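Let's start with one chain on its own, the form predicted alone, as structure tokens.
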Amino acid sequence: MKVHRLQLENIHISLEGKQLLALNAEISGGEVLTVMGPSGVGKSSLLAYLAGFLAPVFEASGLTRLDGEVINELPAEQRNVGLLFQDALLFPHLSVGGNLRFALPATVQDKEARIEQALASIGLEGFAERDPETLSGGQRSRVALQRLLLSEPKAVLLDEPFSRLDSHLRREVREFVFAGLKAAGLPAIMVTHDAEDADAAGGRVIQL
């Protein structure tokens, strides 16, 4: 297994004129980067930046390497960065099968056996044909999960993952993603207002 390494140098993020941060970090494979504060400070549109998608109202300079390479440039599709939002987004078009085959890279050969083997590792064997409808919302952020690691991304980003879930559910699906980001030994960045997140998380915590 390849571990990855996610590196900002001099990142700078304004709008209107007013810097809303300055960072640089280093994140190796498996640690998650914490970024705390409230609303405003630019937690969303640092990670907006890092993908690949901030609006055109705000300045930002600085560099992004990803496994040494500079990524600024490039389309955010061509990025190598995963994403996981504050809601699953299954395509409710697609069935939870059709999900996970989305996210394939087209290099792989027996599909269906790679979707059965994903949700069989997340404990949803023979779920396949199930409308995500109909899924709870643990099992829905466990195939989000699946979804995203499929893609074989190099860095994930995390924007409040966990804030629509329930105490207990949180705990859980928090446990999980972060489980599975260190076995896949991702780089990752964070963004909360919850200090229960950051500290299961394990890692840095930066306060805006």
Given for the second form:
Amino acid sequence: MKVHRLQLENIHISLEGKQLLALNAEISGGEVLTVMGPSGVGKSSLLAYLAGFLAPVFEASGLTRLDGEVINELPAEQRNVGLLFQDALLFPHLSVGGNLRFALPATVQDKEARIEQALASIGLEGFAERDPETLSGGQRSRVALQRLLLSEPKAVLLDEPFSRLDSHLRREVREFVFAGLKAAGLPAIMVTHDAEDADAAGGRVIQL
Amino acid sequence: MAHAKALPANIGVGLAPVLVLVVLIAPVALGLALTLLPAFGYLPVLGGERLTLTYFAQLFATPGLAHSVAVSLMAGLLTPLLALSLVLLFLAGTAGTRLERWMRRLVAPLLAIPHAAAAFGLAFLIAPSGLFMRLISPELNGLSSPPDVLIVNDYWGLTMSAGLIIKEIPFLLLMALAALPQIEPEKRVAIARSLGYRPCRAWLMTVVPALYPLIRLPVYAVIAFASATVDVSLILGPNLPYTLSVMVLQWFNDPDLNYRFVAAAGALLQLGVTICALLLWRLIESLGAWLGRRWINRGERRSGEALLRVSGQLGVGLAVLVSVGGVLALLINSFAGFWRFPDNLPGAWTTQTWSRALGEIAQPLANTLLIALVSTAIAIVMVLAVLESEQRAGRRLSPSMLLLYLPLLVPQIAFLFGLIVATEFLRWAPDIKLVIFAHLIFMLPYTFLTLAEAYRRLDPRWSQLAATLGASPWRIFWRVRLPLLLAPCLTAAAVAIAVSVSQYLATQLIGAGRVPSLTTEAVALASGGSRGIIAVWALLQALIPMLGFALALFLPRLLWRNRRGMRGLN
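Pass me the form predicted together with the partner chain as well; I've looked at the form predicted alone already.
What follows is the whole complex; the chain from before opens it.
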């Protein structure tokens, strides 16, 4: 398994001349860097910038390297940076299997087997034809993580990924998300309000 | 900077807004210019080689012109005033109730009835020998023959205005319902209610000031349409004298080609009348705002609540009732055999009218369908391209895109006239391709109005997520955005079909009468056709848009029957 590495060099993001954040960091595979801070300090802008969605009203500078390659100028779909949102966001018009298939790179052979295998790994054998709306909250989170991993990202961004979950689900989802990312050797940046998230991630914490 | 640069693949889409503007503005500008010149006597093809004011003199010497102008102006102000007030009162009085949910479902089929069909329906309902008079005669009024009063085609065009109001209520309702979610009316009303204001009053005081700017453009479109309508005026409007727009049409069709110059002068006057109506409306806006502020500042919380609530429901309810009753009247008339006056229903029923009409229908029906389907396909592709280019650029379109709505604000007759001069000059024979193009000019703005809100409101996280999963912009468009927006796209297509089918002037003038459609044939029957025949054609004309809206409603339900998550999005 290849271990990936994400480097942020002199990242500056500002809005209308006012600097929102400045950041230097290096994250290696399996590590989660947690970024905390009150709302409005530019946590989401950081993720949008790294993923390639920063709105044109922001000014940003700096270099983002993924496995040594500078990705700043690449469009979002070519960056190999995956994203987990607060909600599982399974595409409502696709089946569970269709959601996973959407993430598989076009070059992958034998997609059906890969999808079944991914479903089996989270205890959802035979769920491929199901409507995502019929899954429980925990099951949806697992499918969302599998979908992310099937897209073969080299780094992952987590945008308050557990804040919408019930407290009993939160611990469970946290555990399998962090375990999954570690097993895949992916560097991750997590933005959160929740100190427990940061503890569970076990990595460095940056306060903005 | 970090934002995805315009890739070569995006250039085609990026040009879409420019292309759409050219398709829309070029014909309107050219048409207006080529109306202006003949109005001042310059049209070398017909021997007019120097500028003169003779034709304006001839125009102003027309008997009854002042009255025609007055009626056009009145319809142009009365229609938006009543339709808008009733729509706002209705929404205020029914926000969050079952009645409002009912209305949401009724809006589409009501909108689907073309202007001409609705006008015929109204005429058959309220004419002296119409369904309503039959229902109350002789029991309530002792009449055994139709009363000798002028209800339809009345001197002041009040019936015409009524017909327009009935048609514009569903249009403004749809526009208001589409705009409402952005301004979160529930929160506004909740706050006002917590301060002691009754609900209907709270809605009027806190939602209307934010809502009106969002539906201002559709309101202006109503003014432009009502002040210059031709088909509704031919069916319901006064004929001694006619409204200005109809007069212009008659001059244009006069065998004496010299009247073309007078027609051009009249078309220009029509433009002036519409502009005048729009300017007067600006005054009404200011007055309304001033009165509204005073009303709000008084701080009165409770009085008049019931009156406000009931007036909106009564008004909109009556409009719905008349629309439905009109269709019913058309249905009865189309199957009516011998029908003595005070009888509520025909004494004999027959399918003869239908079978006779169906024999003549093939060509107009084929034309109508072909024009509607081709122009709708083009309109949907163009509007999607514009909205998609906006998504990919990551920012709203430039304000110049407001010009998209120009064809809604300029009276059709004022620039279609010049457009014909242009096609004659270019020696383009009037054919179905030109008619499709002319329809497109009017369909694009409506299609854009219907689809833009849904497209922009779609949660951006769907496409962001798809991109981080490695999907290209085109894959995101085809596999994510389009399926998620299937229902609004189909609704927009249904609106486009309805707009195309209801086009009278664009089909009649640009097709030079050689491209008969259901609408041109139906309106042609207005003077002198038998009631049965008119009813059959009007119903057929209404049928196609109805089918369109029915498909737009049921197709997503069928496709997504196993996708519960798609229900909230529809």
